[in-house]
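Single chain ahead, by itself, as structure tokens, in the form predicted alone.
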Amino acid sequence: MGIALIAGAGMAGRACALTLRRVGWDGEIVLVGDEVTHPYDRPPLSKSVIVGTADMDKVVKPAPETYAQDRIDLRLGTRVEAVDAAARTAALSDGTSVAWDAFVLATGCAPRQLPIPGLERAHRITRMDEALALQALLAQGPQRLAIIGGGFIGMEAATAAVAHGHTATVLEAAPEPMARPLGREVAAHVLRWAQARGVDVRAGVAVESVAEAGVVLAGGEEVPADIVIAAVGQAPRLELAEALGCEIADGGVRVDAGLCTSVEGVWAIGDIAAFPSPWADEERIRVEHAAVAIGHGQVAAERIALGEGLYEDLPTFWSDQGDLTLNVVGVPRPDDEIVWRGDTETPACTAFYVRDGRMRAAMSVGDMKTLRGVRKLFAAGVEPPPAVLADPDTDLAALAAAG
């Protein structure tokens, strides 16, 4: 069956490289990541791991002698370095070279740089030896934390750190934390349960510079902070992608349903892939969220063993932020219409996005049974009014069934 490589050891590479051997790919797969930890799961990072509460053999999964009884080369501290697609070879910065038939591209995103005087002194979250690092900061008692960067990254390591005794100010440049992917009405009730859980967040802010003894911002005032994280979003990774060839679209690498991309024998998933979706109105979507990086993995798995498998999920993520989860379906616009349903106060509510008088997407916090009925209503294609929507007496799962 040839050889597999897998460029990135993240979610999406390590559920690509775990599907090929349960769907029949007999050949050799040689899993590359430039991390020394095996492989994990992120989400936990910005949460449980920094304030030491997470399983961590629930955290890094599967356990480690997995890739031995799979046969999967599982080579940590290493990244490619170079590509050919013309001779299908990689050169592998431990000196070696692997001729592939399939290569994987599941490189995954880089922290995003900011030409912000100092900003090398702040603490990143975007793997595993970064968290560990903030979890032994944290464990030595109260701490004051200034969170540069009022993202999901910011907002989860914000509330996670103050539910556990510490002082968290977020600062965002943006009028509201997570106002682009969520759009500013449904920021600004994130922004207020936040604020009711001890997180100061001041929006609007613009940050100058950062100091040894906390943030500058414009105009001259400081924070103080005796740990100062920047969580300024990420770029993804393309330079193997161009290095090969591919075509480079919608931020991302464009790929087909079969996250195929434009050069015969590689794929793209996870972060980098630029993909269509039968949820989107857009030609092709980018998504930086655990189970579409999983999802792509397992379908990129199916279509090198098998010659079949399309990635058509409804795209889903979620947020631990404190006691809250928010729970985001479908593909949300920022200028959507906003239709809500149920209590914002506790909350116990769901948001419903409506485009042209259709929900296109939903996040729902403390609201279970409205998500199960969202996901219900996508899958059947039912359609209800905004009126209905809004109405907590009117079933959703019910509505789906009747279709």
Contents of the next structure:
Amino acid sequence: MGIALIAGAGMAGRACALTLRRVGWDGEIVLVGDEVTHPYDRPPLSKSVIVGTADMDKVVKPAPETYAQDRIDLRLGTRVEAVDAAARTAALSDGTSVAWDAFVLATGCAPRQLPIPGLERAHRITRMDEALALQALLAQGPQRLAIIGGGFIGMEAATAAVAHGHTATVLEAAPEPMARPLGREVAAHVLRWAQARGVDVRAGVAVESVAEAGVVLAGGEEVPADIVIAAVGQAPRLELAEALGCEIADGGVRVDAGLCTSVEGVWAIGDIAAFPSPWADEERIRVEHAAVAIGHGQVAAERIALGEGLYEDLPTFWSDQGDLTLNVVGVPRPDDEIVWRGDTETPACTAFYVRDGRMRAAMSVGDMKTLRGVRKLFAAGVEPPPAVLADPDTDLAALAAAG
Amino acid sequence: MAQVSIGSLGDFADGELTRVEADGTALCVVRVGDRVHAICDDCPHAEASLSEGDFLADDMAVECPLHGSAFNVETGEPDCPPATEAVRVYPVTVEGDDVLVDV
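Compare with the form predicted alone: the form predicted together with its partner chain:
Every component of the complex follows; first up is the chain already shown.
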């Protein structure tokens, strides 16, 4: 047994710690997180937390006393400052040192810094304290928001704010927000749905600076705002992995299907892990979404405690945008051919991502039956031709069951 | 645990989800033939009311209306991500026509 040290108390690190105890690891568990809030679900930050509708007992979970009950040594407001791979020790910012037998890197991402003058004036929504600060401002009454960045976080914040009586202008450098994760064709529909719900989206614009009264665009136009939010993306925190000598690949820490890095006794999970997936053509993928983070944490814990377990889940993520929820399963690529099923106006539809004639992913909105059918098709390994997928009269779950 | 009556069998249509408050606990209740199942109405994954989802009779599971994880009404376990935690299952007994839940 010995000591399992987990650097990072986000969703991956939390899942790893809780699972370690559940699968019978009897050694020490040290869970180190740099935030002062107890571990929480991050997805609500850009949605229900900022607009104040979140039930915090369901966001900050499990209950704080769980860690003591499970004998998890939770160090909040603490960072791993330095590591010694040969001696297998880590120095923490609280002045203590941990001699680890298993080291799990769950360091997540850091918000991207862009060279935009005045960007430090903008709010971020990457941490609980930041989301609560924004919540306090939005609670003062209707605000004009300017949101720099039209990725999932920016669009979620915009749709949530508009649904609660604020106005929101999203400023996006690319021609369509979310084109990189969803492809241009699907992204164009998502953009249209957000616009129909009252979000003002300015795509293809460059931000010059953030000023007292709002955001200044290239060319001098000013977008007035009471509150500016920067949702300009993030980058994996790789410093500890590099210090340990872990191989870096595909923008992350290279791991095997058991989430083990190139250094024995060191695992990498969540946002930072570049992992092999049976669902992707690429040798390795990196996914910055909650379900993958939790799955990684669970598998790494099984590996550490039991010496078995592989992460082979179908990647899945979702984005709640106001009253719409986008559910994505599989690994979409921006250049995939798109085949639609259902009504894109309501919307109650599914976009299938087709590559080499095969369905590789799907984005579903307002269409739970098709989403379930898609999951069953993936699980059964059944690949109906695109024309069959597109036909709203075909029962996908039945096709999956028939094999 | 307190046994609370949540109505009569006839109050619940077969295979339809109903939200019921029992002793301050929100339940998602479904009748299947002469049996009644009750699970916690809050999706353990995100902020959703499970009774606004669908009952999948083939799987004996309640599908979350937001993200599609389906929770087995007997075990509470989800069948697929994004949910990873089981939902709490509450024992139900039917005495005569009376539906009683242990909450």
